[in-house]
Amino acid sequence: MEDRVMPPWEEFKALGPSEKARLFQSGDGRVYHALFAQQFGRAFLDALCETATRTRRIAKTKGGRMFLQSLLQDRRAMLYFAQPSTRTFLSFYAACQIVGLHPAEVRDTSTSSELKGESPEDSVRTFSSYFDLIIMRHPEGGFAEKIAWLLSNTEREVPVINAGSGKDQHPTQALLDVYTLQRSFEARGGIEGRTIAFVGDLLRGRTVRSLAQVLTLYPGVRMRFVAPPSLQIGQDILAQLSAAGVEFELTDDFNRVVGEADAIYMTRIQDEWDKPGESRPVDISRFCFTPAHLKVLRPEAILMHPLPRRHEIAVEVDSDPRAMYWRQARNGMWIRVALILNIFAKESEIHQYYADLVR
């Protein structure tokens, strides 16, 4: 990445996400470190979705798959997942394989030198000596940006993708959620003007936080936050929505919102963030999607979930064509392919191959 001056860590840490995002942006507007939902502008999102769609079209043929695997066959990626993950890890792992990146992994820090007392920062800086991309999930909020800041002050800066950071950010989940919304509504006017309902544990759900921020880029979007009072969305997100002029509502009337929404985004209780011995007895039975709700859900609406789920969506709902959560997971792999291609400036090769394919 081009030379630039980064402020000292304490000064950098005090900046807001948008200010931090500007410091990490490449001179050509390209994403280098993918850390915050605030990095993604509307033009970037539209272009990334187009790259994802064209890439999956190319991958339908054997020749296309071989072409994709040639793009980054000289590069290596480290998947450093210090927090349990199935979908996000495998999604990134598969995305790396699609474009020829050679992936390695650390998924259990008890098998690494961290058990000997090495700091996580030193561990990741070591990874940067061997790999050309670091994809990381960490329970500590802000850790991915700390690593990106650290590497920007070394002679071996490599891009960092935040695959989930504490309770605050999950930017690539926001990308796949937007991609799912775009594909669902592209033949019906797009995302603009839609009513999106978020349901469940909104206080600690980093997927909701990231997606709500990204949706401010789509004019006329209305948001409904449906949760028990103790799990309602944080005031920091509401302040950002107000500043962006977004219409939103906080409610616990799930049954009413089901019939109004164009998209319903269900979430599970995030009790992994509870402190040891802490009890959070919250009745969520009124915030579960049942087969009876399918009769109320609008015919053109969609039902989403970042997964994993517990009981908030009945399994009987899975076969309904409006249930998009399994397609969400597949969309996640392709949008992460597109993000990796963007980081390594390979989109032009995708578009040229696609043009030759459809000619």
The other form holds:
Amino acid sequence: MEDRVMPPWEEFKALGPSEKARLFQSGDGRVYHALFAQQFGRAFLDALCETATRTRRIAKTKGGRMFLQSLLQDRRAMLYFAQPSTRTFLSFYAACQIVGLHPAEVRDTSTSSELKGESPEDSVRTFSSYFDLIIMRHPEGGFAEKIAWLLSNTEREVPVINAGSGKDQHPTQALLDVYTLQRSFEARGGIEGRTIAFVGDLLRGRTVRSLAQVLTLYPGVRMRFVAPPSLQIGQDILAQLSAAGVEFELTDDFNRVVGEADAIYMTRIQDEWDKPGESRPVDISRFCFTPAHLKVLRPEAILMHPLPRRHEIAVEVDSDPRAMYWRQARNGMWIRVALILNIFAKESEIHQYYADLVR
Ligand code: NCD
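After the form predicted on its own, can we look at the form predicted in complex with N-carbamoyl-L-aspartate?
Next comes the full complex, and the chain you just saw is listed first.
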């Protein structure tokens, strides 16, 4: 990208999020590499939600779907997923198809030349030569950021979207979660002033970490972190919330919080991060949403989950109108469409088509 000089890696790593965010923008100030939640400002989120909603409206007709497919049909995307994923992978895959982007995939890095001793950085740099966008999930926190930094120093930079990095960040999940909250509360005064409860493995759940950061942009939001003490949210996130003046509480009293919250965000235990042989002796039965909780849940509240679910939400709860997780997944595909359109500066075409449609 034009107009900016990337510092050496060690220097870059030491920068704060706002300085990094500036370096990951394109010349016109739009997000170019989408890597961490602190990159997103409120105006960006509002605009992205609007683009997503207009795009799905356009997609209701065959003509609209053909129009959307024409937008990026000259471009190719690589989905590099070096960590188990099906829902996020398919969500991005479908989002690419909606806008005509041709997707290709790397899902098993053990079949690539990494086996011959090539570094993952070299592999991705090589692959990037064939594509116009990289969508990446990696077990190592910060890997997508490293790749974006690396490509910024090459002659052929392509945008990188972080589709989940280690225990650290899942920025596009935060986008779809905000989009879900925004749609759920838009007729009732918006997200501002709501009480949002996060429940489960908050220590290692990257979705909660990213979403909590993004929600600091909505004045008056109160947060409740409901977890056994050994799985409570990290101090780094709490420090950011304090700095942003957010009112929050750490508790293990799930039953009380169910009756207080406007949105309850359930998560599973992330035991893939347990060391071999290690099993954390935590009783999570107290952090599960059961049919009995439906009676306590406020009538206008919503229940969310990034999925996949285990036992944190009983299946009997699924048919309650406040269970939002299936719609949340669908919202994910559309907000990813909007993000891709934003990166390729195609929103004005969406707004033009939409204006003609509703005229
Ligand atoms: C989440 C993830 O990968 O962090 N899944 C997802 O992307 N929807 C949550 C999880 O795995 O528990």
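For clarity, a rigid core is taken as the largest C-alpha set superposing within 1.5 Å between two forms. Since we're looking at a predicted model, the values are computed, not measured. Numbering follows the first chain given and starts at 1.
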Review point. Does E19 move its CA by 2 angstroms or more between these two forms when the core is aligned?
Key: yes
